[in-house]
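To begin, one chain is listed below as structure tokens, in the form predicted alone.
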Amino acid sequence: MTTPARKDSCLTCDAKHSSALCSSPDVVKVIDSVKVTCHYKAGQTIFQQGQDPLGLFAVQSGLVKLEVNSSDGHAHTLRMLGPGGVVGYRSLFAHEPYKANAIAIEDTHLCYIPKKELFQVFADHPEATLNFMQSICKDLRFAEEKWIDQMDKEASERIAEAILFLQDHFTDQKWTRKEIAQWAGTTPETVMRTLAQFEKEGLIDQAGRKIIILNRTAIQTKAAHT
């Protein structure tokens, strides 16, 4: 883990309103007393596949991706997490090593809560446990839907869906073709060919890494599996 950067107050953190951890003012105060805020620069690894989890990370600001490497060496993006997102909970609660890498996509501040203190929060505040379980269930639903899409949709449909999702949820980020490919479950070459076709059809415009959607309805139609 990187060197602690600062001790920001949870009481004034905007991300607490969307965090699965911050279920009540009392819980926020407890977390504020035990957490440490750490800074990661863009591209820096937060944790690696195979490491043992010692606590939980919550995104205060910035953007984190969870990435897994397949047996053939290809990287696949599992999830993106912005402010309020919680990173590394599955391995922590399962008592097993991380199954993915967590990487900061942009400069990111994370709150780190040690395992012992986190479990005490859940023991003392049952409402925090319920709130966290609800968040986990939503993550599971999203993962299931993404898996079904990977199975059922053609590459062009997944790419259309990817650019819609990434732009809607992370508007300030300019995605590389490799990052889009990792999210859509395809190759950068396929992404480049598909985006060139979308541009030829007048659906998007490309300016370097920036993708401008010109015909959102048509892109949504392409993203819908029929």
Second form
There are 2 protein chains.
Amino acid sequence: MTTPARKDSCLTCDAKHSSALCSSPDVVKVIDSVKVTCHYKAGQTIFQQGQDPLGLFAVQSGLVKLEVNSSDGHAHTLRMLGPGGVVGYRSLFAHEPYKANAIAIEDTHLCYIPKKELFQVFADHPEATLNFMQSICKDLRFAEEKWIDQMDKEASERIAEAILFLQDHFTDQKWTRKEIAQWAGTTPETVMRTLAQFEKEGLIDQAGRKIIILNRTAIQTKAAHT
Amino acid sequence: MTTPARKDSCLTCDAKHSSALCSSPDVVKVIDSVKVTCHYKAGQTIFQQGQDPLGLFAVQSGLVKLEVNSSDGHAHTLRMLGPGGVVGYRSLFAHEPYKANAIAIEDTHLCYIPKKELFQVFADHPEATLNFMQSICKDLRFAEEKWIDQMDKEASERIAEAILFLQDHFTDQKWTRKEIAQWAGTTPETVMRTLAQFEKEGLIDQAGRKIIILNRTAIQTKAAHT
DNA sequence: TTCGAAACATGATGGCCGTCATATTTAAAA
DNA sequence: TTTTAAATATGACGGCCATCATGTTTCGAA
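Compare with the form predicted alone: the form predicted in complex with the DNA:
Complete assembly follows, chain above in first position.
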């Protein structure tokens, strides 16, 4: 934690409505009393692979990227989390050191819930545990689906899919070619060429670093693999 | 279920010691009373994508493959489960239809626990829920790691990794080139050529369909990417 | 035991796309 | 404002490996 902890109230937090953690008013009340809020500037690291998880992070506002660095130096984005997203739960529950790096993409406010207090919440609220488990299962689905997609689809299809996903989930966010590449499992050069091609076909418009989708249906068709 | 349900006792079941489901003697006792055992012959389908999960399967003996068919007709093996493994939990907990097919690779005995009874177990035994959650998190790790591996590594490296993994986890099991290919994310032809190459280098020996690893260290080096 | 499908085996071909190189533009920091 | 690193942009090259084709062998089922 790089900035002094602050105290915001869960009661006025919008993100709770979409968070797997804040499943009921009762749970929110408890979490409100045990959480610590903290702030990260764009680019700052929240945790790194190898460290031991001591608690769990919930995104209040901002954007967090979970990425791994593979042996050959390439970085891959595993998950991208906006308000309501939970970060660092996998390693915590698996009782392992972190296997990925969590990085704030933009200025981000997080809630930190210490391990001990979190497990107490689960012990007192079994339904919260099941609710969280459902969320984990969806993440597992997401991972397995993206895995298969990236194996089977061509780069242009993955890039089409990427800009659709990023657009839908993080409206108005600007992405570098590198970030899109790490999300789509390819290189910045290939993203470049593909986006240029999409633009030539009249499917998108590139206003600086912002991508405007002109023909959503066509992009979806491209993303769907033939 | 294709064969009449049988009743085996959990008390004499060896698989329980390695199962995420059977976390304590108390839980085992309850599961023993609510489970139904059933048998699948090699090649038989346990469930298919699109169906609604009504319960959960635990492998008592045998081998089960979880695979998805991607849009272009290719099949990918997501997970492989021996005794103690749990199948069908992801869709069940996510409240979704199955996204993958579960197939018995060899003659397999399964325990089936109906949805309602399973959730009752979790309600009565919070610690069993957390234990199961840990197992799911490990599966998530496995999926994300394999995903990155398959993106970054060359076919020969993935094949080296595959034969090590399959050998270590399912000793004495024989694998077809196709099964190895679907596990490693490549084609039977590439598996062929690569195994022939490994054999020429004296790293393995192919006695019919059984692969004998002669130089484990060398294979591990190959699997590790450069 | 016979038969047919599936698995094994190997060669030839071609295209996708990662890599490297280089120039320009943007944006952030000093 | 100046400076400098990062991002954008484009071209050339080449290798990995999927695909197709064809023949042989194995193995399970009738």
